[in-house]
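Taking the form predicted alone, here's one chain by itself in structure tokens.
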Amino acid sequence: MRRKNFYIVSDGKLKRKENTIYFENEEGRRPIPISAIYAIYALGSLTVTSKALSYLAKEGVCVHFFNRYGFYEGSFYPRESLVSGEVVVRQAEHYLDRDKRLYLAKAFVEGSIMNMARVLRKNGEDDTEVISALQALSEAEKIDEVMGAEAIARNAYYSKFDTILKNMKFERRSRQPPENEANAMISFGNSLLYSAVLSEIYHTQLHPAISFLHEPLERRFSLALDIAELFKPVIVDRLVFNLVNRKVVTESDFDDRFNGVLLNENGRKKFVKAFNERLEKTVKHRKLKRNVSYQRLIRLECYKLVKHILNAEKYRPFVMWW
């Protein structure tokens, strides 16, 4: 059987039973086999029983917890399964060291912006402003440097986003709260991809705290914000696009009584099934000459960065191609 992400929208509980995981509210309860679950998203008030919660630690499962109003709020991360302590020193060694770490910093943002730029291009936008901060970014020297090239590149990227979006407004990036329906939909599903990130590290030898271009900090992995700067404009802000100019989500899908603009229950539940469609969607690998899912894309970047991290093979980032 092939595991699945599962997104739990409602409130409820997860218990255990024999080799059975069931969710419970008060539309009854749901039975879930171990062997039937890849992670677990919350994003409703989850109780887990410790049974639940062991038997998930075992089977390798990651839970991620998001609030109320949809904000990440942390991950059950297991024992690691792939423990590797040569990687793991060689990792920490390539963030210690000055060019080392320059260089996979600037691998992350060229990739984002050659990612953004591929996406402005598909569609019918002018890539000129955003492909422009690569020159800033291969005279960096430093990490507060790379951050900045990669600033400029954003903020040209999203002045095209009002012309993109036909039903929505976005005028400019806000958060922590949005202020408008575009950017509540851009700040979800950033959180859900940097859980899938995160998700995907847990089955590689990678250390997820330490990270090359944000800077590690305690109580976060870092090393899923590195990863994920890839995959916004592949994953996130091509669904955002899609969902707004199809009119699947609309100003009914949204609720703004909590000082901002966030996705109410309706809408949380539209965007986490367009979400993992496109997770599970496949694209022919130019390398690997067969079908690779886009969850599976954030694997193969996670394997090369080891490879990399070994000596083993230069990292080149993951750029769109089709």
Second form
Amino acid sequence: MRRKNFYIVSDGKLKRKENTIYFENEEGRRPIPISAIYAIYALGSLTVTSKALSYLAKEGVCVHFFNRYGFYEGSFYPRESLVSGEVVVRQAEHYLDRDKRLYLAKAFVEGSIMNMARVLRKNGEDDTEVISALQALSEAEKIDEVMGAEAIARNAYYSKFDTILKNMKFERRSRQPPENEANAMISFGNSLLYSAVLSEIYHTQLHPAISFLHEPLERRFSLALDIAELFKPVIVDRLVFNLVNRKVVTESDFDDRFNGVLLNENGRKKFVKAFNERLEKTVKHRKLKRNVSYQRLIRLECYKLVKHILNAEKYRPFVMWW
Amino acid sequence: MIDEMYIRGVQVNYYFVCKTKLWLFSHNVGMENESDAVKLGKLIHRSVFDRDEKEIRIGPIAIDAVRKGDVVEIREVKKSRAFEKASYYQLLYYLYYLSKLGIRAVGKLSYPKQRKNVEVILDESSAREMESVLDDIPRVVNGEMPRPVYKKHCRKCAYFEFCFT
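Structure of the form predicted in complex with its partner chain (previous: the form predicted alone):
Below is the entire complex, every chain and molecule, led by the chain shown above.
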């Protein structure tokens, strides 16, 4: 049986009885067989018993927690079953060695820029300005400069959003808090994506805190931030365009009582459902010659990184080929 | 001899199946078993040899089944005959290892699904062959990761996506 992501949007309690995990609240009790769970996204106010947690840990299930505004809070990242000291040591070497780190940081930004350009072209927009950031990237000699090139591309990319979005205004990227509906969706989507990437890292030997583009000194699992850069345009931004332009998510799905705009519970439900459909959507992989889901593409990116740090094959970033 | 030799049976097997797999396995780069083939193998392993003692561990080797008549018989249970050569050397290695401990044994490769058994015997020439394999394994493991080379059986391997993405 293929394991699935479970998104728990309403409030309730997660407990274990024998070999089943149950989600229960006033509306009743719903069994979730452990062998059906890949990862859990807790979006409501969730109580988890320690028995449930230890069972989830044993089965290697990550639980990602979001607060009631949909902001990412943290993850339950069970002790790992796939541990290779050699991979971790070599991963650290690729951070400590200036040139090796620069290579990977540039690769992530290059992939990110190429994917932003792909998304613009798919939406009938001009991508020359975004692509031109590759020049600054190739000249970058420090991580700051790599970040700078990324910022140039991203600004050019965001400047096209108001022509792509039909029913909502974007204006500029704003976060913490998002100033409008489109930004609220992008923020929420990015934190779901970050969690999805983290789940994939968990199922490899990579260490989640050793990153190359972002500083590992941040408290977070920064490798997930690095890898997420590649997939944000492909998964999150395209989803936002789609939901807005098809009027699936509308103004009534937001709440602006706070110091900004956020998806309300109904909006989050719609978004999460569509997000998961994206993750499960498949494309034909050119090299593997088999269908792989978007979620699996993230795992493949992790495998490519492992091969890179083991000196088996130079890492080339994922660029949307369809 | 025995002290220096810490090679696991499955490493001998992988040596004949795929050097990349041997290297990855030896460096703890394992894959989670998400494939039904692996689950089936484990199930057969568990259900077929209920009556015998099983999984006897001696140093680096784990023998599938032992039965004492006038000779010790060790068995290696396999799902299919797809990697017969690899299975043969894996079992031969067990016989070789036991012989170094002064235990004479015969081997039997078991294919319960095909209801088929194959005898494996350690003699002078097969022992010499075994020694050259055991010399070569550390050479592969201590070198750089061997580049994946596509073969027909790759598509069924747990490392398929890892190797060819």
